[in-house]
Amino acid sequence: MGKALQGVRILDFTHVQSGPTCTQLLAWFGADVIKVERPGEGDITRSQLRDLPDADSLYFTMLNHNKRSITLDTKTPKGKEVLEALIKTCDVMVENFAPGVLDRMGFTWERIQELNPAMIVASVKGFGPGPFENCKVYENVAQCAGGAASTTGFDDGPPMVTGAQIGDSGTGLHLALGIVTALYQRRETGRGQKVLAAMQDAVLNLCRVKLRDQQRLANGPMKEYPQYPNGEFGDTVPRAGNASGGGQPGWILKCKGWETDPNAYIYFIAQAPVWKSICKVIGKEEWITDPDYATPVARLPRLMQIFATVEEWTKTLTKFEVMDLLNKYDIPCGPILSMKEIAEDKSLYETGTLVEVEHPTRGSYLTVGNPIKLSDSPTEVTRSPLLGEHTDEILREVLGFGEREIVEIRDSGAIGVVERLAAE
């Protein structure tokens, strides 16, 4: 069975997280991703946060599955020659260099168009055009500049960033969509184009409900926020604690064992259609007819009191017992799962959401599989490449160089020392 992106060749000039997230997703869908790395060093994450000596870090391995690696020194004449040949034969170049790096390498948009008019050049940058476009940006900077941090946390505390990598991985996912869209349009036009995903833009897109709330403030306090009715609302969107951005009143509540287990909590939603069931389950049936609680409007100023009452009930049960009971009545809820609990969830392995991968130097490790499932294009997760592992293969099979040419390229120092599999 063919893969969705089979036949598409990606020239991967990315590193760290945002770009590799994008190219890994494309590789999972069947694209041939050729990762270009510096001889002797490679992607900086190969050594960052390393947990085993002399083995690529989990940081690198979990972001570079299904790819091939070629080492290339583009500052050498032969290295530049190889890169030009790659540009001519690839469909897409993906890069997340600092602003201006690609131009300084001699590969401006105009030069790339001369080499391959059909080439799509896709870039991750911190900011789009404007006063900050030349600034370098990392994950937490993007969360702050995109509006996420200012709206995260509790109203009496400082701004907070989230553990989800919405700046890096979130931008990579946006860029992947842009690339596939550009490839689709190229079928009609025959032309390549530039694709830009700015990290600030991607985070803001994921925070659109907060931009919605900024405009709602002009018409009075937002009644679903925990500050209502006794708190103060200023002229900007406040931090909402655990309140839902979608308007459904929800909160994180303690469950049995919370005193010793930092994740013995459940997210509980007091959804209007199941309010009667909620009252029955927690033993507060009088609330069904009480005018202070009977309607959503009446409940809004009493939400924190309601959650406190529900919490007295949830603290008598484990989070999984609470979930089992509430689901019988279609009451929305979800346990706070630790990474340990997620890693031990066998159902996630059955769907390919979690995958065990064998690696020649670090052994078996656990990784996240493709989060997007296609019925006619199943994903097989293969290990990340060793540094330069596929250099000769790419020179020979992709670029058509003969053995004499490959020897010349190697002798020139353009590809450095290529790593081999431990078994070879």
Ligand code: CAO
Second form
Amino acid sequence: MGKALQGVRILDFTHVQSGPTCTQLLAWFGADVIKVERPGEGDITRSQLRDLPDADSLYFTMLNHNKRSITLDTKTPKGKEVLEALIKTCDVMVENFAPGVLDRMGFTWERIQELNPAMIVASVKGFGPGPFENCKVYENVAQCAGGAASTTGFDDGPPMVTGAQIGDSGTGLHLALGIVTALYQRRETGRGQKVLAAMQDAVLNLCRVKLRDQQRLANGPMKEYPQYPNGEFGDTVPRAGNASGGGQPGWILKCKGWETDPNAYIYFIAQAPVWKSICKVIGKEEWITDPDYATPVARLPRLMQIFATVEEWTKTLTKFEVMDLLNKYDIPCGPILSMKEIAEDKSLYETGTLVEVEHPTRGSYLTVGNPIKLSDSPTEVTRSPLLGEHTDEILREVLGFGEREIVEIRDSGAIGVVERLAAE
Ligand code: CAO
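Please give the other form, namely the form predicted in complex with the named molecule, since only the form predicted on its own has been shown so far.
Below: every chain and molecule of the assembly, starting with the one above.
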């Protein structure tokens, strides 16, 4: 079966997490992704957080599936020549260098356009144009600057970052959409264009509901927040603990075993249409008609007390028993799943969301597959490339260099000594 992005060739000049998540998605949709790495070290994540000596880290392997790797020192004259040849033959360049790096390398937007006017140049940067545009940015910096940290955590605690990599992987997702959109537009115009996803912007986009709340604040307290009715609201959106960001109140409740199991909890949502069922399941049928509890508006000032009552019930059952019981009545809830529990969930393997991958130097490892399923473009997850594994293949087959030219490139040092030895 064909792949959605078959025939699209990506010059993947990305590193660390944000850029690689984007190009990995494009590879899963069938693009030919050629990762350009510095000779010797390659993408810095190959050696970061290593769990096995001399094997590419899980950090790297889990972000670079289905790609090919070429090593190239793009600051040498020969390296520049090869990069130029790649620019001429690829449809998209994706990069997430610090601001100014590409220009310093000699590959300005104008130069790239000269070489290939149809090339789409897609970039992740920490910030868009403005006071911070020249800053280097990592995940948590973006979470803080995009409004996520100030609105995450509990009211009486410090700002908090979240484990979900909304700054890196979240921006990679945004960039991938920008790239396919630009490819679509190119079909009409024949021209390339710049695509920018700033990490601050991507995080803010994901925090859209909090900017909504900033404006609601001017019109009175937000009644679904735990600060209502007894706490204080200042002039900015407060941290809402585990309150729901939508119109249905929710909270995290203890389940059986919570004293020893840090994840024996369930997210419970007091959805209005199933209020009667909730009352019946937890044994509080009198709340169905009690005017203090019967309507959503009446319940708002009592939410914490209601959750505490429901918790007395959830504490008598495991989170999975609660899940089963509540779902019988269509009461929305979600067990707090640990990474161990997720890794053991067979259904996630069946859908390809979790995948076991074989790797020549680290053996078998578990990874997250493509979370986006296309019925006509199935994803087969293949392992990440070793550093420079496809250097010769790309020089020969993609760029059409002959043996003499390849030897010349090697002898110039542009593809690096280690890779040269590996190739011999
Ligand atoms: N050949 C020769 N040189 C190369 C090369 C290659 N193949 N690949 C990279 N380099 C050089 C660059 O030219 C640059 O050199 P100069 O500084 O002399 O111009 C150098 O490597 C370092 O690039 P960098 O500044 O991007 O890397 P860093 O480790 O210092 O910073 C990061 C990393 C992520 C903070 C920065 O790249 C950045 O802010 N990127 C944009 C935001 C982003 O994506 N952040 C998410 C990171 S994931 O958490």
